[in-house]
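In the block that follows, a single chain appears as structure tokens, in the form predicted alone.
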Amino acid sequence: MHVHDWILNETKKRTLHFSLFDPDPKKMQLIEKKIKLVGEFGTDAILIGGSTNVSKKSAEKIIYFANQNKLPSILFPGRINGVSKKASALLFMSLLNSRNPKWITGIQAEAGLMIKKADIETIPMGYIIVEPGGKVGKVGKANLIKRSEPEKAVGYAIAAQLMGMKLVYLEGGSGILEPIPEKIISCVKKELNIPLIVGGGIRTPKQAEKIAKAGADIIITGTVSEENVENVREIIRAIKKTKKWAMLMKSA
């Protein structure tokens, strides 16, 4: 089964958890052990990506360990050197609220032929940055969605769906202190017919539970996976015990 089909099937039943690892050579310490642990804890897939210092060699090492643990390896590249045909799939991202066309269609055009020749499953995705945005907001020159303006996030998300994208990713930024507000997540989810991914600042089980209940179909944890992997166990437990948002809406 293709990764996109798997995502569609599984998110109808439950909220998924993906562990994000940055293929920066400086962050590769104990990577094999960390991937093994998150797999044992119940993560659903390994997401591989970073906005700076990306190494193809490091990305392929992460892919190898994901495969060893029977986890889908999904690329989330910010640059061409983050692409490898060894991965299970690739999120073909467009940073929709960037001020720079480079991040909307430029890099995508540069990488398009190479990705086609690699014959890797490619999933088009709308990427939307919410304040504070962190490093990805700065690198991607994003016109940040204010935390008090859910309607703007809704507008970008609907645009992504109407343009034929298969996923929407709301990103608050790596290492931020607080996740994206639940109001933004629930407003976006209410208008979408495609899976919604949420990431950035999710460090505790309570935060993960609230985000799942707000409507996230997939929850991403990155910093906590890299810095304190043991915390991921409780985050995944919190996600798994949360009822699907669609089911809650039906019973409301």
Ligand code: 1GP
Contents of the next structure:
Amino acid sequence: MHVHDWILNETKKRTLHFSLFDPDPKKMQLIEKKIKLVGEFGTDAILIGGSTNVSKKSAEKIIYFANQNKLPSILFPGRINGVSKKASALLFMSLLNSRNPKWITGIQAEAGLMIKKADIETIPMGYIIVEPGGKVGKVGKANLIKRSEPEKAVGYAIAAQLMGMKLVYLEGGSGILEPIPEKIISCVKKELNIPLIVGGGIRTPKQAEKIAKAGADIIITGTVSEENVENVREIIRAIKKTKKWAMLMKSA
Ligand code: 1GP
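Since the one above is the form predicted alone, can you give the form predicted in complex with the ligand too?
Every component of the complex follows; first up is the chain already shown.
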């Protein structure tokens, strides 16, 4: 089954959890162990990040680890390198609130032919950065959405949907101290008919539960696996406490 169809099917029933790893060639042994662990904890997919200069070889190592644990591997590239057709899918994204067209359509145009030839499943995604935005907000020259302005985030998310994108990702920035406010998530979710991904600064089960309850369909964690991978177990448990999960268990 295609990854996009799988996401649509699953998010109708429950909130998903994806684990994000940056393929740092110096940390491969550690990453292999962590992917095994998050797989045991019940993560749903491995996202392969691209904030660093990702090589195809290191991306393919992560794809291999994900395969070993029977998890889909999804590329989440920041640039055009690191694209491997061995991955299950690629998030073909546009940083909608960037001031620089390079991040909205520029890199996409540069990479288009190469990605077409790779013949990989691509999922078009609107990427929207909320303050503080972290490194990706700075590098991507984002006109950050203020934490007090949910309507701005709603506008970008609806625009993504109307332009035919299949996913919306609300990003707070990797390693930020407080995740995106629930108010922004719930306002966006209310107006959206496509799955909503939320990430950035999610470190505790309580935060994850609140974000799931606010309406996130997919929760991403990255830094917490570096800091204390055991927390991912509790985060996944907390997500499973949400209403969608309770309904699923009832009908089983
Ligand atoms: C970054 O949203 C993700 O793109 C993950 O953020 O590293 O803070 O979990 P963290």
